[in-house]
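Just the one chain here, laid out as structure tokens, in the form predicted alone.
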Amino acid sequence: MPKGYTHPKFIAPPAPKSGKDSTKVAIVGAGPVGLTVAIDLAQRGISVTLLDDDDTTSHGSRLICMSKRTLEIFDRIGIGKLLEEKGVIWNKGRLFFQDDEIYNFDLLPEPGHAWPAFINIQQYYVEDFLVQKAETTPGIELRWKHAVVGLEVHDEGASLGIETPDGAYKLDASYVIACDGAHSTIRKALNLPFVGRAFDDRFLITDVFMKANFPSERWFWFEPPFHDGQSALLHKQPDGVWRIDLQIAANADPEEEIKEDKVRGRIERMLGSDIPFEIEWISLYSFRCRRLEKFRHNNIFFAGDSAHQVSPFGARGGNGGVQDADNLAWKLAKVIKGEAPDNLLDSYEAERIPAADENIKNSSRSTDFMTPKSAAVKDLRDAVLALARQEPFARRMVNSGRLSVPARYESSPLITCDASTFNRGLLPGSAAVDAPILIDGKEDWLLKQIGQNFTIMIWGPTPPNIPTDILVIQIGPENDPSGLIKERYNMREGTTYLFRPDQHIAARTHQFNQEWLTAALARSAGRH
């Protein structure tokens, strides 16, 4: 069992005695993605039923690297402080080639951000915090040990076949969100194939408990002397747990590789004989870089690993899944409330498929760099690594996992493109960037002011006739004492940004007028 953590046992509610039930939104899978979209929808006034075939949190660390954008999303729905208090904060990383450190990097070199580049924390803690939040959020019904075993699609939505410890029933749902992972029952029921690449390369993941003085940094080795010329990764987690990833030969016997004695021998060679440790969890995975052709199938939506899969190097899988949830929730809420047309939901895959493709591209390139497929490619890779010791340009070619960054929805039909009057600042489609702000004379953060509805931020006085449901943030020297909002958003008198409910920039202008706002709002809500 993990040191410092006890897996909870959630209570499974009984099956409906009538053998049938209904809900507006059924979410399948209570992992980080399913829980996030459930909380987000409920906070926007939409009742949901969340189904899971288990009655506890996940085993093993699994997703551990929470990116800055994911932390901002989690903070918006209310668990940011818990992650900050429990997790291991890190911004820096080091890369090694054989015996030598070739260079190090800082992922957040500038001040004025509420969140670090990453926080490391085991997935079971993330799920636990999300469950606690879900249990206290009105509008969420958690149904543990309610396994989805069947699916029937109809014009009004879908009917789910559910099995529970005390009986089976049918659940009718107007909308279904499949967050049930790489082996998705919903995806299989619809017979939807993945498109992409499956690699032969394998990595051994091990969680070990040890007392070590290594810093809270990402350490990655190419061909370390302790691991037979393969690759290795070391990450610190809470509770004295360390994550170790070791590349395994493609032709290795999987059953042999996960035997504890063999794993222990590998780790002893890595750490040395003077660092005692205990093994907590062992897993073996193969690289998968693939996705569904479509993420929306009528009123059924796929998010997270049920929709796309990447290698864990770069932390793009789980973080991408949370950003799927962030993208879908506000759109579905607006459609259900009658505040937007149904075609707004088409923009979910119009935005998230390019984001998934970007993650798949980076993940595939990382895999190819870490595991060269020919002697010539390996010689080129090793030459790049050797050159990177002294030459900064070569460091840009080194790829041990391009770390997760927020997607920019530049080609989205919801985004209003602007004229070239902005010579800098954040482009439409980008996620908003945080900065300090004074609110009623108190220090706060910009991102805390946006995210529940459409918001405009303007430098100067508030324009007249702004719709009552639009939040207005007036910016000037008096509440931007650091000047970072003005700098990051390239603001001057009249500069206005329109933010969507998911904190992405829908439009911007240097010369506010009512017609611009009306058109940008209509486009952002799928009415253009």
The other form holds:
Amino acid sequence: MPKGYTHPKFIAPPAPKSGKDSTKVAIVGAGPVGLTVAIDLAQRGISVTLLDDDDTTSHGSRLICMSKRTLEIFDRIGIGKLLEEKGVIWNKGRLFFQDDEIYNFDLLPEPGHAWPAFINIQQYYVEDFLVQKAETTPGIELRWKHAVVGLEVHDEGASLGIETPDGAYKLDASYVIACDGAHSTIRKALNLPFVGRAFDDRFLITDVFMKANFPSERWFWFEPPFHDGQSALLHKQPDGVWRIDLQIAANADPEEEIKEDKVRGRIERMLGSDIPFEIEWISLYSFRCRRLEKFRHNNIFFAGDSAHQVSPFGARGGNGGVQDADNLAWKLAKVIKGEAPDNLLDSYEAERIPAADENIKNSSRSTDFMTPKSAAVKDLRDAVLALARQEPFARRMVNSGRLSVPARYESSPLITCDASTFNRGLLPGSAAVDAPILIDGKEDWLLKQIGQNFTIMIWGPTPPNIPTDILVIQIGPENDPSGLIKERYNMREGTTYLFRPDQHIAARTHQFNQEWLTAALARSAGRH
Amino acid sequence: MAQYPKEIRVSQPDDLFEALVDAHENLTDAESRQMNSRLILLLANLVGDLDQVLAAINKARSSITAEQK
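Form predicted alone done, so how does the form predicted in complex with the partner chain look?
Up next: the whole complex, starting with the chain shown before.
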């Protein structure tokens, strides 16, 4: 059981007496992805029903590294402060090979961003904060202990078979978002296969509670003397909890490896005998890097682990899932409100499948680096590690996880190619990058200024005839005293960026004109 | 004699590592060793300049002998 956290017990609402109910949007699974998409939709005025088969937050800390982009999304929906207060900020990583540290790196926090590169925090805290937010957001109906057990697809959406402690019922939904994880009931009901790779190697993932003086750093060992030549990872979380990942041989007996005494022995060899610790959570994984062929099936959408799975090195699973939610919510809200055609929803997978592939590629490569598949490849890997002691180029090749960065929707049908030549700045499709801004003379952040609908940011006066539902951020020396907006966005007189509701860049130009804006807005709303 | 440079010339290190790993796929150990040797000769010919190849040879050899101490 966790040391500093008490799992809440949420109340299961009664099943509808008639045995039937209906909703516009049913979200299956109240994990980080389901809760995020529920809050995001509700904040855009769409009522949702969120179903979960449990009545509490995540057992075990599971995903722990929240990337900068995820933090920005969580801040947008209103739980940033809570994460900041509770989480552990880290920037430094150390890499060890056999007995020695071969090098260390700093994710070098560049000044002028509201959020750091990463915050570590247990998944149960993230879910807890999201539930608190969801409970106070109008338009979200949380149905704990309402387990989805069946699915019938029809022309107008789908009908979900639901079992609750006091009876079963059918819930008709115009749209279904499956956020129900790797063992998704919705995926199984539709009989959809995953495509990708399975890895034979197993990793023991444990959380231990201890009073240790290790710094807030990510430590990764290749072939340490304390762990039979396999790799190991140590990472700090709040409440004196530490994440320890230990690679286990592919032929090890999983039943045996998960026994507490066995795990305890491994951790003692790692930490030394003088550090007392308690084991909070043990899990044994073999990794799969795979995804569904399509993330949209009529009005059913898959987001997070139900759509794609990766190995944990690089923190690309949970962070990728939150970005799925971020991508889908504004599109679905626009389509339901009649502000955009249905094919805006096709762009969800047009954007998120390449993002998933990028995550799968990176996490597969990291896993391959940690678990060489032949003697020749192990020689090559060890040569990289040995040369990394001295050679900068070899350090670049050491792969203990390529940390999650936001996807750029490069080939998306919603993105407009540059209308003029930019030498620098942010490419269309990228997530907006933060910078300080002065609002009424007070220090604030650029990302906080981007609105719920489309927003344009322009250097210079506001042009006439901007549609009234478009927010305008005017930038000039008076509100960009650090010059970081000018620099990061390569701004000059007339430079304009069009931000989407998910803060990604839809289009940019050095010379604003009305036709450019009209065309870019239409394209970005799926009218192309 | 030339010094092995400190600068990083490989722009896509993960692509390079993957290509090297893939090159060993389905080879026996003996074939892998031959593949490595041939690769060294081919890369040396690409570099061309003997002085620079010698800098790499010295770097590789001295990194091994340093570990023996």
